[in-house]
Structure formats: structure tokens, C-alpha cells
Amino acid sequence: MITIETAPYRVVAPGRVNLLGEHVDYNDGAVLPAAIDRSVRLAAEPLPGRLVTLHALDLDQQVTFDLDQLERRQDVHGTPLPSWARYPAGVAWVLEQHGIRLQGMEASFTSNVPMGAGLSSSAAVEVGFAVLWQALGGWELDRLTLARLCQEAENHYVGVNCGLMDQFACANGVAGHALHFDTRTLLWRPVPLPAGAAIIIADSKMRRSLATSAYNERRAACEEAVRLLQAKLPNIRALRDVSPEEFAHVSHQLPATVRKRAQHVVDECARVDEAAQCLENGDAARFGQLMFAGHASLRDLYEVSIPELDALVEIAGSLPGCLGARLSGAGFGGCTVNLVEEAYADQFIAGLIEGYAQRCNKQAEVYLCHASNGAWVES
């Protein structure tokens, strides 16, 4: 079996965390993710022919599939592909669909991106394999297009209706920076994170049991808000087109629940734009306030938080060195993201773990991270 250390081709693909801009991507808003220095590591050697053998080292599983039989979603023995293999197979399928002929390979991969915690382990796998096949094949493709193809793989091969943010951040991360990414125009720019600040991610260990149905309900509420608001604001296409001032004048026309959901999205879109300006101006204190405000909005207006996430954010806000904290991801479980002065990082982590154990009688998994570059080929 091929090893990570000795393979002729090696790729590192980071996970990502979203610092601000939650539940705005399907409303055409801008988001503020950062790639993080927890990653998927892949290693491969090319093989003649069209067979691909993958070793998932963390699962101690392997599978072989044929690049000419990807539509079947089966291995060479006719067995359905395991769920983990559908991500690389889906990337291969999409690349081939777009006219890029791939070659066979044997590859191993391992990850220290926690699965199921909302840090985009699946997007890291997708982007990592896309970059790996690019290295093997020597073909050119810009990173935004690469990210869009990986999103297409997840949407149409894996069957998960995700937005573009995860693959975008994994492919385009900039060390020391967040990425201001407009999900409508696809324009983006890196914005510097405060010097001497660390990203600390706290996994509540609560998994998202209600996320799918709740996500669909909230998405429908946003669409209903747009439909109703178009009577007064005929030029809007999505909630990102409504300013907070406009919303204040017309929101009384919306049913109470729809109004709350839309209020979060309108305010969150404005928060992201202000937050990017804060980072460019070096105003870390105001940026942190916007993170706390974003969490309160997700808790009270969008109603996707849970007591454990609220506890983590409240405890974080009481600890020295904390600039800002909020839940990160869809909600109903998963992680919080904290921006913390590096000098206080160890003290912060210890205080957060202890406080969460006392408050919730649960053990949080806490990760000290920094903003990373997007996926790269190791030399």
C-alpha cells in the first residue's frame, strides 16, 4: 500500500470554518470563511489504465473503482461505493463530464479534520482529490472553477445540496486571512485577520439531529419573505438585496416567523460587509462584537442554536483574550468558532473546556487553529 511519506504525489487540503455569514449563502449574500490548518493529506502514484484504488487510512478501508464505470456508483466487484468513496469518485465523474480525461492511480488519505463537526471534511476531500488529479494530469484550471466542479460533484453525485462556500474556502484559502466571498457574483478578496489572534474551534459533541428538516423550513421562509416583499420592493431577487433600513419599513407585512427569519438574513448580510471593513481597518474589537451579534441573531431570530452552543459562546465571552464567539455552521449542534488573542489561547482553551463540563456535563473537543492557504501540492 502506498504511504503518505513516500508517494511521488502528495496534496494537503484544508478544512474551513465560517467566521461570519451564516444561512446567507442561499440568500445570495456574502460570507467570511477561512481555511484552517487542519487538513486532509493525500498521497498517490499514477497507474496505467483506468482503475483507481483508494485507501481510507482512518477507516482502515479500501475500494477500487473503474473510471469508465463511474455512473454506476459501484466498485469493480459491483458493490455500491461506500459513502466516503463517493466524494473522490464524484470529483472524478464531474471532471470527466467536463472533458478532462483522468488516469488511474493508487491513493491513500488521512485527515485530522473532525468529521460531522461542520468543518467541511467532505469539501477538503473533494478539493484534495481534484488537486491531486490535476497534479497527475498536468492540466490547468483556476481554483474558483475547481471549487465549482467539486460542489457539482457533491450536489449531483453524492446527493448533498450544499452551497459553494466550503469548496471555495478549501481551494482558495490565504494564510492569515479570512475570505470575503460574494456568493452571487463569486467575487472575493482576502481580508487580514488580526495579528496575534488565533481561531479556536470548540466542538460541542452535539450532532445535528434536526438540521435537514429545519434547514428546509428556514430556506422556505426566506423564499416566502422575498415573494411577499416584492410587492413593495419589486426589484429584489433575494434577501441580500434588502437593506436593513428598507426591511425596517416593510417587515410589518410579513408573518411573525417569516419576519424573524428574514431579519436575521438581512442583518447578517450587513454584518459580513461591516466585518470585512473592520478587518481591513484593523478593528478587532468591533469584529468580535459582530461575531457575538451574529450568534444572538442565530439564537433568537433564526432559532438554530441549542443550549450547548449558547453555553460555549457565553463561557467564551467571559474568558480573557476572547475577541468574539458564535456558532459556526448550520446550527443544531456542531461547533462554535472563537477569535482569541494568541497570548491567552491556552488559558482560554482550559477555561472553555472546564466551563462547558461544569455547565453542560459534556466534554468539548477544542482545536487551536490558524488561517491556512488553500489546497496545495507538497514538493
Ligand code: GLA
Given for the second form:
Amino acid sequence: MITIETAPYRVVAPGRVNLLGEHVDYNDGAVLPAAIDRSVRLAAEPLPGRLVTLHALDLDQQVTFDLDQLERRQDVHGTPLPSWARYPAGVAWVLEQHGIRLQGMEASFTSNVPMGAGLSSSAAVEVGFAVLWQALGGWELDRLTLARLCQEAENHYVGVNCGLMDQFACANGVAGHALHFDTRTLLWRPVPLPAGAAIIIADSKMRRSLATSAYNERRAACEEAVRLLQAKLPNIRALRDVSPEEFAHVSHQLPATVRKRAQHVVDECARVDEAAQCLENGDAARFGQLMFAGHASLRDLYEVSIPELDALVEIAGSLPGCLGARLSGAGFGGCTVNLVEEAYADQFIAGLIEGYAQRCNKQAEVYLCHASNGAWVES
Ligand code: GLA
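Next up, the form predicted together with this ligand in place of the form predicted on its own?
Expanding to the full complex; the earlier chain stays at the top.
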């Protein structure tokens, strides 16, 4: 079996946290994620032929599939691929569909990005394998295209209808920076994180059971809103095209639930614009307020929070040094992200763990996080 330390090809692919801009990446809006210092580590040795053997070290499982039989989503014995193997197989499938011929390999991987926690453990696996195959094959492909191909794998091979934010952040992260990424124009720029403020992640340990169906329902509500609003605003293509002022004039035409969902998206797009300026002006206090407002909107309008995440955000807000807190990722479980004055970071972490244990009788995992580079090849 390939060991991570000694293999000839080694890749590190980070997870991501989203600071603001939730559920806007499938509405053409802009997002503000950062790659984080929790990552998937992959190692491989090329093999002649077209067979790929993968070892999921954390699960103690292995699978072998044939690059000529990817469409079947089965291993070489005709057994359906285990869910973890669909991400690398999906990446291989998309790359081959785009004319890149891959070679067989034996690879191992391990991850310390918690799974199902809203920190993009799957995007990290996808991007990691894409970069690994790229290192093996030596072909050229820019990171934005690579991220889009990984998203395509998730949409069409794994079957999750996600936007582009996660794969983008895992592929393009910049150490010490958040990424302002416009999911329509695909233009992006790194923005420095506020000096003197720490990013702290709190894992509620609640996992997203409803996630896929609720995610698709939210997407459908947004599409419905655009369709209905086009009667009054014929030039809009997505909710990102509607300003809060315009929305106030036309929103009464929408059914109540669709109106709430759309209100979140319209406001969240405006919050991201303001937040990016705050980062550029070093205004961490206002940025933090926008995070709290984003959480309230996800809780009350988009309805993707759960009591445990609300509790974490409320407790955070009561602790000294906390500038902002919100759920991060799709919701229904997972993590909150907190912006905290650096001097208070240790005290904050202890206070949040204690408060959560008292209020929810659960053990949160809370840790300081550093914005990392996007996936890289180790030499
Ligand atoms: C998941 C999806 C992303 C994005 C977020 C919500 O992480 O994979 O594309 O839609 O939810 O912001």
C-alpha cells in the first residue's frame, strides 16, 4: 500500500470556511470563503494501464476501478462504488469527458476535514484528486477550470447539485486571505483578513441529515422567485440581479415561502458587497455585524439553521471580543464561523465550549483557523 510520506506524488487539498455569502453561489452572487488549514492529504504512484486502486486510510477501505468503465459507477468486481470513491471516480469521469486521458495509479488518502460539517470535505477530495492526476499527467489546466470540472463531477456523477464556491475555494485559496469570488463573472480577488482578528470554527457535532433534499428545495424556490419576478423585472437572470430596493417594490407578488427565500438571497448579496469593502478598509467590527445579520437571515428567512447552531451563535455573541458569528456552509448542522479579537481567542474558545455544553449538553470542537493556500503538490 502507498504510504503518504514516501510516495512519489503527494498533494494537500484544504477544506474551506465561508465567511459570508451563503446560498448565493447558485444565484450568481458573490461569496467570501477562505481555504483553511484542515486538509486532505493524498499520495500516489502511477501504474501502467487503466486501473485505479484507492485506499481510504481513515475508513480502512480500498477499491479498484477501471478508467474505461467509469460510467458504470462500479468497481472492477461489478460492486457499486462506495460513496467515498464516487468523488475521485467522478473527477476522473469528468476529466476524461473533457479529453484528458488519465493513467492508472495506486493512491492513498487521509483527511482531517470533518465530514458533513460544512467545511467542504468532499470538495477537498475532488480538488485533491484532480491536482494529483494533473501532477501525474503533467497537463496544463488553470485552477478555475479545474474547480469547475470538480463541481461538474459532484453535480453529474455524485448527484449533488452544489454551486461552485467550495471547489473554487479549495483550488484557489490564498494564505491569510478570504476570496471575493463573483460566481457569475468568475472574477475573483484575495482580500486580506482583518488584522488583529482571529477566525474561529466551532463544530456543533450535529450532522446534516436533511441536507440534500432541503438544499434542492431552496434552489427550486430561488428559481421560482426569478421566474415570477421576471414579469415585473424582465431583465433579471438570477436573484443576484435584484437590488434590495427593487425587491421591496415587487416582493409582495411572491408566495410567502418563496418571498422569504428570495429576501435572504437579495440581502445576502448586498451584505457580501459591503463586507468585501469592510475587509479592504480593515473594518472588522462592521464585518462582524454583517455576519450576525447573515446568520439571522439564514435562521429566519432561509430556514437552514438548527437550534444548536443558533445556540453557538448566541453564546458567541455574549462572549468578550466576539465581533461576529454565523453558521457556515449549507446549514442543518455542521459549523459556525466566528470573528474574534485575537487577544480574546483562547478565552472565547473556552467560553464557547462551556456555554454549548451547558445549553445543549454537547461537546463542541472549537479551534482557531488559518486561511490557507489552495491545493498544492508537495515536493
Ligand atoms: C454547500 C454547496 C455550496 C453552497 C453552500 C451554501 O456548501 O456545496 O455550493 O451553495 O452549500 O452557501
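Positions refer to the first chain, counted from 1. Just so you know, these numbers come straight off a predicted model, no measurement behind them. The term rigid core refers to the maximal set of C-alpha atoms that superpose within 1.5 Å between the two forms.
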Check your understanding: Cα of Ala197 displaced 2 Å or more between these two forms, core superposed?
Key -> yes
Exercise for review: Note yes or no: does the Cα of Arg261 move by 2 Å or more between these two forms after the core is superposed?
Suggested key: yes
Review point. Is there a C-alpha shift of 2 Å or more at Phe247 between these two forms once the rigid core is superposed?
Key: yes
Check your understanding: If the rigid core is lined up, how many Å does the C-alpha atom of Glu341 shift between these two forms?
Key -> 2.7
